[in-house]
Each structure stands twice: as structure tokens, then as C-alpha cells.
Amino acid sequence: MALDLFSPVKLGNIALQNRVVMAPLTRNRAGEGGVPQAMNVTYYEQRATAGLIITEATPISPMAHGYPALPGIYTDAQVAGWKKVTDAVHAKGGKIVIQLWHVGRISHPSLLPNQATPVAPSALKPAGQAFTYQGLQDYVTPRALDVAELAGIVQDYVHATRCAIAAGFDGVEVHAANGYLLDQFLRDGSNQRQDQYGGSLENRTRLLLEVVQTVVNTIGADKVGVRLSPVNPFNDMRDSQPQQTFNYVAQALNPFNLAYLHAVEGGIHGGGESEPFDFATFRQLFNNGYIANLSYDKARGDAAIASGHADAVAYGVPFIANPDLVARFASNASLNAADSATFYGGTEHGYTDYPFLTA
């Protein structure tokens, strides 16, 4: 019998009842102090029929923030808030991992402690504007991280992972995509360092592998995923040889025996045209579970599973508007349309009030 989106699967130690994954979706609705609040619990609980929920990207430290009203995963209060989320999802039979995030240069002093300058592999100002509490403001030129500081950032990932365990998550996803800190190190358009963290593929990959190693040591490889976006130009990103770069990264991750690799298969967030890229080859180079992400509908998702291209498929906007997306796919029901005006920030409207299918 052919596999499809409704077939169970194990990604590492995480058993999924189906292969419909809720993609990480920034919604800017955390409470004071980056603490998840009641409506966040409802939002995730409503979507617990997903085979796996990957939370919104979640900063690992005060310096990791880049947008307003983000939940964090580094204080006791944040852990307590997330524990209510994981308890609610688990009570509905769902599985949930948290995406660990450091935005690097995609921030603004007004969002950071003591008006700090954002940090990056190199002092290269990204094009575009930051979303701040005062509205859109131009990005600033970031401060290039000193080698001596990188061990501290790695330890921030360890601390966040320990917090994730305390909060009851089934695993963690290391966010190394979409132009944020780890991706900034991977791609040569944003990494112009001349030390052991820049230049060669081995050097540009070094920080990601150090983070993955310490996270694996903390929680176990079978509960760790990594997200990559080889050709997403969002956040002013580019690489001179993306196929070579990310084929190398995929193979470099194999020795860890991770639960999965989660790939953004193109460009998202209106960053412009993406470079050509052979995702079939890229996928074949990674030995373990593979979550495909980008503009999949039910038919393309089923085909990706049946062909062996993907072990699971992540859906973003469809899950915003359809908390019961799995049931709608199963019955070939129509989907609610998403209201993009309520994606980022706001109240329960456009967050927890999308209708479910009626019997």
C-alpha cells in the first residue's frame, strides 16, 4: 500500500500519527516578558491533530530577538508558559517541538537589551527594515562577532534546549534558515570572515555543527531537527554556490543521526526570485527523515510522500486558517481563506477564531 500524508511515521524518537506537519509560524502574540499566554495555548491546542507541530521561531536569549511580542525559551516564566502549551497539545494526542532561534543581524537596537547593536558573522548591513514597537525602522550595521563570543552563543542554545525539556517539548528544531544567525554564517553573501568561521565550507558550517553537537549532547540526536533554506533570498541573503554549500551542509549533518532535516524548498516571504536548486539531490544526500516545505497542497504532499522525496510535509498558511487541516485534507473539504492582515500581532481575531468543519 502506497504511503501518503495520513501514514504514520517516526522521525527519530518522535512518533507522528500522520505526516502533515504544522510549519513554524511567527505570529507576534506572546505576553509580557516573552511568556506564552492563554490564547497561545488555545492556538496550538486547536492544531494538535497535526502529525507534528513545530512552534513559531523562539529566541534563545535576550540578544536573539528581532521582532515584537515574541515568546522566548530562556526564563522560568517562559518555560511555565510553554508547559501549558505542550500539556494541551499532548492531552489531544499531538506532538510538538520548539524551533530555537537567534536572528543575528535581522534585529534593531530598540528590540535588544540596553539598545545593543545586533550581531552577525560580518559587519554587513542587510537591506530592508526591522519591525519594531515603533514601526518599521531601517536595519543598522551589525557588529561582527568575535570568535571568543561564539562559545557563549552555543551555550545559549544549550540553555534553551534544557528549558525546552523542562517545558515538556518532544524535541527541538535548530533554526538555520531564512537569513537568521546560523544561516548568516552558512552563506557567503553574509559571511566574509577571514578566521576559522569564514571562507571555506568547513569554516562557514562550523558554528552550525557546534550548535547541533551541543544540542544533541543535551537532548539526544533522535529529538533534534535542523531547518535549512538553501536558496531563500529573504532577509537580503545569497550564496555564490548554493548547491555546493548546502549539499555539503546536508552531508555534514549525517554523522549526528538527527531526527530530521526540514527544508524550505525555494524562496518565501517575498524575498525575490530564488536561485535554481536541485532539492531531489539535496534530499538524497541526507540519510534520515526529511520534511519538505513550500507551497505544497494535499496532492503535491501525497506525491512527495509516495515518491520517497519527503517523509513529512510542512504546511504554513493553510494551518493558520485551518486548525483542522488534517481533517479537511482527509475529507477533501474546502479550506478557509487566510486573512493576511491578522498574521502578525493582534488579538484572538485571525488567530484562534477560524472555523472548524461542522459535522
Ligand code: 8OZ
Contents of the next structure:
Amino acid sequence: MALDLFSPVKLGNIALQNRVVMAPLTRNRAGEGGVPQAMNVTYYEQRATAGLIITEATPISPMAHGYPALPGIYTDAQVAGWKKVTDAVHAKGGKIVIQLWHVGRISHPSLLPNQATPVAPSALKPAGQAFTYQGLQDYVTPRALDVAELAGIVQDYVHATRCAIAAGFDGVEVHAANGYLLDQFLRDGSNQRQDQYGGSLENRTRLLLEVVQTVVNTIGADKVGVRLSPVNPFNDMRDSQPQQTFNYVAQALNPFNLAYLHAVEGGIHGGGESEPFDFATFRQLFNNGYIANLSYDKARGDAAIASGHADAVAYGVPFIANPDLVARFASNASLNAADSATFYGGTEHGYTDYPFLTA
Ligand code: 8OZ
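Would you mind generating the form predicted together with 2-Phenylacrylic acid (8OZ) now that we have the form predicted alone?
Below: every chain and molecule of the assembly, starting with the one above.
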């Protein structure tokens, strides 16, 4: 029989009971100090029947923040808060990895320690506005990171990975997508450095590979995934040759023998039209597990798995509105509609109160 969304699979060391993955979803509902709170535990626990939960993007340090009410993964209190999440998911038989995040230039001084200027590969101000506690405010021109500072950022990923292990996660996903720091280094629209971290593909990929290497050394390659978004223009991103750039990145990740590569296969968050891109070739260049994401429904998810394009499929908006998405797919039930007004920030409403199927 052909494989489908309900076939179990192992991604590295992570055994999934099905291939319906919960995509990382920013929800801006963490407690004081970036500590996951009770409603966050309930939210993830409700979705534990996913084959794998990828948490919301989670800052690895105070300088990695860029939006209100994000959780973090760098203090003891945050670890204790996340431990309640992983315990609840594991008690329901689920698997959960945490997405490690540094926003780079997609931030604002009001969100950073001592009103610091956001950091980036190059001092290029992104078009658009930051979501701050004072409302939307124009992005500022970021400060180009000095080469000597990069080792400190790599160390922040190591610290966050150690915190993730202490918090009981099944692995970590390195967020290198959607216009945040690692993606800002990869794409030449945001990286105009003249040193060994800019210019050639080898140089633009260097920081990502250094991060992946140290994270792999910390937790083991079979518990590490990487997320890329080759043609997502969101956050004022562009690359002059996306296919060449990201084919190179996919191949450069092969030697690590990672658990998986996770790809956003187009543009998201209303960033505009995405460039054409051959995701079939990109996927074939990567030797290990592949999670596909972007507007898949059940039929397209099954087809992507049956054809061998993907090993698993990540669903975002459907998981916001359907905690029991797996059961609904299994019984071909209709899906709850998602309320976009409650995606970012707020209370339990639009977060933990979407109805389950009734038996
Ligand atoms: C939507 C709003 C804020 C952040 C991403 C972490 O796109 C995000 C994000 C999405 O990866």
C-alpha cells in the first residue's frame, strides 16, 4: 500500500505516529519573562495527536526578540514553563521540538535590552513596521554585526539547545526561514558583507552551518531539523538567484545527517509574489527527511507523501483552528474555520477554545 499521512515515520531519532506535523505558529501569548503559562500548556496538549509539534518560534536570547509576548528558551523559569508543555504532550503520546529563533533586523529597540539597535548581517533597514507594545513602528536601520560577535550568537544557540534538552524536548528546529537572522545571512538582498560571512554562497551559508554544527554537537544530529523558505518575500527579503542559493544550502546540510529539512514552499504572511522555484529538485538534493509546508490540504498532503516528495507535511492555520486535525483528516470530517483576528496575541479565545469533533 502507498504511504500516506497516517503512515508512521522516523525523522532522525524522532518517531512520529503519523506524518501530520503542526507547523511553527507565532501566537504571542507567553507569560511574564517569556515563560510559557497555563494556557500555552493547554494549547499544545490539545494538539498532541499531531505526528510532531514544532513549537512557535522561540527567541534564544534577549537580543533575539522581535515581537510582544514571545516565549524564550534561555532562562531557568522559561525551561520550567516549557517542561510543563513537553510533559503534557508526552503524556498524550506526542512528540515536540522547539524552534530556535533569532529575529535579527526584524525587531525594534523598544523590544530589546536597554533599547538596543537590532542586529543584522548588514546595516540595511527592512521596509515595513515592527509590532511593538506601543503599536506598529517603523523598522530602524540595524547594526551590522562585527565578525567577532558571531561566535557569541552561535553560543546563544548552544545555550538555548541545552535549555531545550533540560525542558524535555524531542529535538530542536533551527529557524533559518522567513527573513530572520540566519535567512538574512543566506540571501543577498539582506547580506552585503565583504568578509567571510558575505558574498559567495559558501560565505553566506557559513553562519547557518556554524550554528547547525554546534547545535548538532550539543544534542545530536538525529534530533536537529532546519527550516528554510527559499522564495518567501515576507520581511522584505529577496535573493538574486534563489534556486542556486538554496540548492547549495540543501546540499551543504547533507554532511550533518540531520533529522529533517523543513521547507516553506512559497510566500507566506502576505509578503507579496514569490519567485518561481523548483522544490522537487531542491528536495532531491537533500538526503534525509523532508517536511513540506504551505497551504497543503489532506489530499495534497497524501499525494506529496505517496510520490516521495515529502516525508511529512506541516499544517499551520488548520492546526490553529482544529486541535484534532489528525482525527478530522482520518474521518474526512469538515474543518473549523480559523479566525485570523485572534492569531496574534490575546486570551484563550481563538487559542484553546476551538471545538474538537464530538464523538
Ligand atoms: C508571523 C508573525 C510573526 C512571526 C515566521 C516567526 O514567519 C514567524 C512569524 C510569523 O517565521
